[in-house]
Every structure is written in C-alpha cells, then in structure tokens.
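In structure tokens, one chain follows: the form predicted alone.
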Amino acid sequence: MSGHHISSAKFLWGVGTTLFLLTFITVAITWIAIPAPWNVVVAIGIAVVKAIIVSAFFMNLYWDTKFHAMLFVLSIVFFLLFIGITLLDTLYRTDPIPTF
C-alpha cells in the first residue's frame, strides 16, 4: 500500500457515537414486544451492521486494497458455510437417549 488514510477525529467520533446508538437501540430492543425469534434476528442483524462498521472505519479496511476486503468477505462465508454444516450435522440427529 503506497500510504495510509488517518481519519479525522470529527469522523471517528460520527462512527464512535452510531456505534453507541446502535447499541442503545440494540438494548431497547429487549424492552419492545417482538416476537420470539425475530428480537434475536433483530439484534443479531444490529450486531453484524456494527461488526460491518467497526471493520470498515476503525480497522480501515474501507480505505484499504479490495484484496483484503475480499479476504474478509471470504473468510465470513466460511464461517457460515461451517456453521450451515455444524447445524445441518446436530439439527438431523436422533437423540441416543430418549427425552421424557
């Protein structure tokens, strides 16, 4: 890389302040009524746009070579494809002993 983005610190308190609101909003997600699996769906899919934004902005990765980016995407769709196989493993299986 032929030089390195510095961020000012008006932008990294913008980032700093959305990742505060989105926890705040993450946390009042529990006091609304949303049905049972979807406050999960909801926080997780708040959870992975902060993952999203802490690895653009903080880790630089926005500014970065698309290399590395794509190195990142990949590296998530082989985390699901692992999970998608642990769980097509345990979701299928008889239990070896019987519930009561």
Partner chain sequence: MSQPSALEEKLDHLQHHFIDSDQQFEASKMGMWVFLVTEILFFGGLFVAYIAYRTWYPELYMLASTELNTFWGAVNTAVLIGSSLTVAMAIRSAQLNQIKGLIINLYITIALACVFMVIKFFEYSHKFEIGILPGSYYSYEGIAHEKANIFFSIYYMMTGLHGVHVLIGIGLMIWLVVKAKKNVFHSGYYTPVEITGLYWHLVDIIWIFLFPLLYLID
Contents of the next structure:
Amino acid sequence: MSGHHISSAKFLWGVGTTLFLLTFITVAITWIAIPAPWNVVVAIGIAVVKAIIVSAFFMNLYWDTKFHAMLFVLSIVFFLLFIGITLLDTLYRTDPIPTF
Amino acid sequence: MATNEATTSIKKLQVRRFKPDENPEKHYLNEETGIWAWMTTVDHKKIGLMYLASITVFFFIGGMLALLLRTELLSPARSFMDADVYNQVFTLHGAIMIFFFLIPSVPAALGNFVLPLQLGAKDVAFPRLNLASYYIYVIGALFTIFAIFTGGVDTGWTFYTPYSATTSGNVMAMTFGVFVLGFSSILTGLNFIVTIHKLRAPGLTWNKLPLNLWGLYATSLIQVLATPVLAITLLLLTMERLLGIGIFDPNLGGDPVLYQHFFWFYSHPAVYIMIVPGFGIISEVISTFSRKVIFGYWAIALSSLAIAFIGFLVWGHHMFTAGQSSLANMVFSFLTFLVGIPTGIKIFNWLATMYKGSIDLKTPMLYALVFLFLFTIGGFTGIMLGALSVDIHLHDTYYVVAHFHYVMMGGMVMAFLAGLHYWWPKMFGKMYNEFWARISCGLIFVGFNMTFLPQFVMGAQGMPRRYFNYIDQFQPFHQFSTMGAYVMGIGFFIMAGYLFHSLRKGERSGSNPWGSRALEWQTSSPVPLHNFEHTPVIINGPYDYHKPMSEFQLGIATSHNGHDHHAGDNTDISKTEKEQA
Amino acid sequence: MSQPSALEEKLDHLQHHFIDSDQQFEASKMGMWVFLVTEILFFGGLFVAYIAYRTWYPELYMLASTELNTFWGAVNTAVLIGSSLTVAMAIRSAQLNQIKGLIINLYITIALACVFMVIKFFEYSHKFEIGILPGSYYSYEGIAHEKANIFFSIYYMMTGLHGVHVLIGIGLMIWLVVKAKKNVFHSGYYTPVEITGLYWHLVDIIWIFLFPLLYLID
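Just the form predicted alone so far, so send over the form predicted in complex with its partner chain.
Below is the entire complex, every chain and molecule, led by the chain shown above.
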C-alpha cells in the first residue's frame, strides 16, 4: 500500500533546508527591484514551488494514492474558478465600486 | 481494501444466498433503546431518523410561515401583520426552508439512512463525526431560534450587504447559526465521500453503484467545495457587523457586489446540493416501479457530476442587475444555458427507462411523475431567467419566486417525498395507507400548481417579490395562489396523519415490498443493527431486473473472507458470473 | 502493506465497521484530505477579497505593506517551516515505533508554534499602539490612502484566521503528546499523528502564500 511511506531523516532535513533556502531567496529578491508585474509573479512562483515541495514530500503526496493529489488539485482549481470568474466582473466594471 | 480484493485480485470468494428475514425479532429500532442510547448513538440509521424528525419540525415551521404569508397576501396592504413582521416572516420562511430543511433533507436524513445500506457497509466511515454533525446542526438551529426571539431578521435569506450590516435585527446570531450549520453539512459530505470510496461491499464496483449514490457523491463534492466559502462569507459579514471591517460595506469603502459574488459562489451550488440527491432518488424509484433496467446508467451518473461542476460556473446569473460588469453578465448568461444539457439528459433517460416498462403507480412512483412534470417546468423557466435580456425584466419578480419554487418544492420536495415513501417500509418495517397517500399526493400536486402557476403570470406582469403591498390588479392572482397554498397544506396534514398512523398501527411490509433488486432491500425491514447479518457480495448492477432475485442476495459464505472451502451449498462467484455471460 | 507480526495483535484501535487497520488508516487519511480541501476554499475566499482589492488599488497595497515588518515575517516563515519539518520527523518516529522521538518532536513543534504566536502577538500589539486597529476602529494617519482600513481588515482577517488555525494545531499537538505518553501509538497505528501532520503542513502552506502576499509587496 502507498499509505505508509517512511522518509529517511536525511531526506526530510534536505527538504527542510531547501524550503529555508527558498524563503531566503524570496526575501532577497525584493532587494533588487524587479519591475511591477514580475515581482508578484516571482514571489508567487517561489511560493508555489514551496507549496509543491511541502505537499509532495512532507505531506507524502508523491508516494500517496493519486486520489489525494487529485483532491488537492481540485480544491485549487475551484479556487481559481472562483477568483477567475470574479475578476471577469471586478476588472471590467466601468466604476470599480458602484456608487448608489 | 475489500473492494480491490474482490475485483482486481484473483482470490476467489465463497458466496451463498442469504434470504432476508421477513419478520425480524431484533432490529435497530428495538436494540439499544432509551433516550440516552438514541442521543449517543453512532448508528447511521438512528442519526438519519433524528435528522428526519428535525427536518420535519422545520418543514412544519417553514410551511406554517408560508401559510401566514399567503394569508396576509389575500388582500393588499395590512390584513393582520405589519410590513416589518412580514419581512421577518419571509426571511425566516426562506432561511428555514433552505438551511434547515432542503439542504439536510435528502443527504443528511434519507442519505444517512440509506447510503451505508446501499454500499453493504456496516456504517459510514466516521460514525462519531456523523453524530457530531447532527449536534452541530442542532446548535446552529438553536442560534437561529435565539435570533428569532432577540429582534428577528428581516434581510431575506441572502443577507445582502449593506442592509444586513446595518439593520437593527439580530443578524449576527442568525448568520452565526447558519455558519455553524455549514460545518454540519461539510462533515456529512466528507463522511459520504470517504464512505463511498472506502466501504463498498465486495464486488460493488463504481459501475454497479446505485444512481442514488452517484447523486449523493456529486452532492457531497459540492458540499465540500462550496460550503467553506459560505463559512468565510458569513464570518466576514459577522465581522462587518462586529468590527466594521468594511470589505462589503460601501459606507466604509467596501463593495457590496463582492459580497454577492461570495454569497452566490456558495448558494448557487447549494441549489444543486438540494436538487442533485433528488435526482438520485428519482432514478431509483423510476427503475424500481418500471421493473426495468435504468436507461443510460453512465449518462445519468456522469450528468450528476457534470451538474455539480457546471453549478460552480453560473453564480453570477443572480446578479445581472446588481451592477456587475457587462462582460461578466454575458459570460454568466452563456454558462447558465449549459446547465440545461445534463439536466435534459437525465429527464430523457428517465423517460426512456419508463418506456415499455411494467409501470406500477404506487405512491413513490406518483411522486416521481409529479417531480418530472413540475421539475421540467421549473427547469425551463430557469432557462428563460438565464437569458440576460429576459432576466432584466423578470429579475426580483414573482416569476423568480415561482421558478425556484417549481425547482425546489416541485423538484426537490417531491423527490424527497418519493424517497420518504419509497424507503418508509425499510425504515420502520411498516406500510402506510396507499389510498390516503395517493389522495394526499394528488392534493399536493393540484395545490402546488394553483399556488405557483399564477405567480408566473403575476411576475411577468411586474409584481415584485418580497413586497408586502400590491396594486389591485394582482388581487385575483394572489387570492387564487393563497387558495392553492391551503389545498397543499391540507395535503400535507393528511400525509402527517397516515404516516403517523402507519408508525403506530401500520401493517407489516416484509423486507422488500416493491420487489426491488437494490441492495438495501436485500436485508430485513426494519434493518438489523449492523445492517446485514452477512457480508454482502455484489455481482449484478442494482437495476438488473432481468436477473433472478437469488443473485442479488449473495453474501460471503464464511466469516473468514472466503478462505475456507468446506461449505456444501456455496456458489463460486466467478462461476456464477461465467454462467451469466 | 505487511506489518511487523508482533504488532499485528495490537488492534484496540480498529473500529468494528472496518475490515482491517489499513482500511481504517486510508479512510481517515482520505477524510483529512477532504477536510483540507474545505480549508483551502475557506481561506480561498479571503484570497479572492485580497486579489479583488489589489487589482482595484495596487498603490494602496504598496503603501500599506510598508507598515508590515518583513524581517519578522521572514522569521515567522522560517519558524513555521521548521515546525513542519519536526512534524514530519514526528511521523517518521511513530512509523519506526520510536515513541520517545515522537514526543520530543511534538514538543519542539509546539514550541515553534508558540514562538510563531508570540512574534505575531508583538506584531499585532505594535500595530494596535500606533492606531492600526481592525475595522472601524482604524485610526492611523500614516498611510495616504482613503481605503487603508480595508487593507488592514484583509490583513487582520487573513493572519487572524491563520493564527486561530495555529492555536488549534497547538491544541491537537498537545492532545497527541498526551496520547503518545499513554502508549497509544505504535508503528501499526499512528493515524492521528499522520492526519494532524497533514493539517499542520497545510497551515504552513497557507502561511507560505500569506508571507509574500502581505509582507513582500514592495
């Protein structure tokens, strides 16, 4: 069964160190001023990488049944639907917040 | 995992036939009796019945409120309640019917009772969580009752800002009650998803799953994905009132339309939480009473999932006139039409199931037919409302009121009643009076149409919803509608009467009064404490009426998962399957 | 999954409606994953509010985030990642039947979670002092934007709810320690440790997103 994967201590420490490193990078990158949309893209990109590392190796999704990974992805897909469709409204209004 | 063992490995199971006991001495109702045993039970059947009792109480309260509203509307202006009271009464009618009756009705009450039975499981995956979700429901209900007696709520069941952030009633207690209720709904959904995945009986593969379970599965997915958004919405609304955080309140720089996005991201899918399990029941009932294999099994199963998914894409059609961008209006209007596709697939498949079937017009089947008729009207008028230009005219009129009552009451409540009458003998081992049941069904059908058909006309002529007063032109319609409501009320009182009579003096029903092939009927009625005395084994689909009953009553012959080979009258499961092929 | 035969006997934890430990373990784990789905969408609502307002008022976010201390935010990120690591180590200890290691790792996790909350406490109290209070109590004059209160409403809702989740996590962890001391867990049964771990990692992941979105805007 896939449910009982045991990681070695060394491996877990490696994952932890990578995450610390990425945290440092995401802070350090703000010291060099990246132009407007790209700073957000980079910051979110690093956060996504970190989240994937945590979910794959700390939460064992990498070794687990596919269904759990599917659930995880499903929740993110529905979040994206939520924000995506809401933005269709909020970004394209003539008046950002309607006045009554 | 039991399922995998039976289907994918080459291990052979020794099975034999287990005929259900027609007159069981011991069953879940007479084992572990007493108030305390009921209050602390983790048995899904008892929890289901506790839910059933609770939602009946709320349906009664909500129904009486509706009758009060209709009585007030007999004449324009004030007849016996003030405008403020009227506002509170329609708010309560909506909130109670939706949050306390419709949402838990099929999943939590009937679903809880029937889901493990249809899976051949002893219980749901997390029985204690199941009990907890019932008590969370009760706590939510207590908060709501508290809100009613400490100022009341007059915002409508949607709690739109900015009014809900500023009105004087006790909105906080009410929204907190609904917030709590959300957790009950989430836990039920979570429990069902895991149970369907992990606790299926040997041989019960996904393509043999009863359609009721596909419906409940789709419903559970919606519950799990949508309800958290309601929770955060109501939490933000509570904070709006408590701290004035301003996210939704235009007086503090916030955006009330954003509230509507949040609210409808839950509440539109919630419409499908209410109706999709009803589809499941209708599939069961139509197949059983047509004596025929269901037409288009996969089409019906997958269309439930499709409805669940599309339901998440269309919430903005509630907001066409709310000030949302015209681009969003167009996209939402277009997406709304998509809902019609899977729904239509279902209707056609049900009709095709009945075609050339041996139709038996027992009460559950009558309700299923009423469902088909009323729900189709509800669905078509929904398509009209989804059309952007038409909706601008009809928005917030009685047309909308009539539409969603046709869907919610004509659809969901009829499906619920079909399910209640269908599984009633399974729950209590007793029959109800068929004659009075048909009378009551007829009265409800006639009363319902009398109540809501005139509302379509009124709405199209411009009668706005939620109004206390109206112009004289609408009085005949309102009066006719109110008469219909009374007729419907009589129908429900007759139902209460014969069901109560059945509980006390009903004749014994036997284990399978409908001759159904579904698994829940292959155990005695009332059900034994642990559902089956054996581990059931499934080799046929739940609607295979062309196969003999004996093939539907198989169970593992020995208690050691089929490793012993000594029993004499055992059938080898693989052999039986070969014979069929 | 074959388990060491000596432990096969210890089946006190097996509930009657499951066939074996594995089925029960898998069911519990799937239950937790479904619960995590609800958590993601719960926080998702706040992220939607965040993004909607950010696209309307990008300059507000630039101005307001300068009030947040990047250094302490980064420290807190590191603290939470460290606690995730120790939770993973705790699960490993349980899987290997090392109950002492399990308890020690849980203690470290609780300590790190408390450090996180203490830092959060000082951040909040600093803001309260200068008048950055939630909602209509907001009275700070230092940000030249009429909707500054909304940014901080979102900030307080997001970090506040996250903080509540950390507190719940601490409670769960204490409960695990109590149970571990009673010798409930062994390599054949460590389900509560595993699923609490999943919960805790999710709390970590949410913070991984909150940190750049709130602290690192400029």
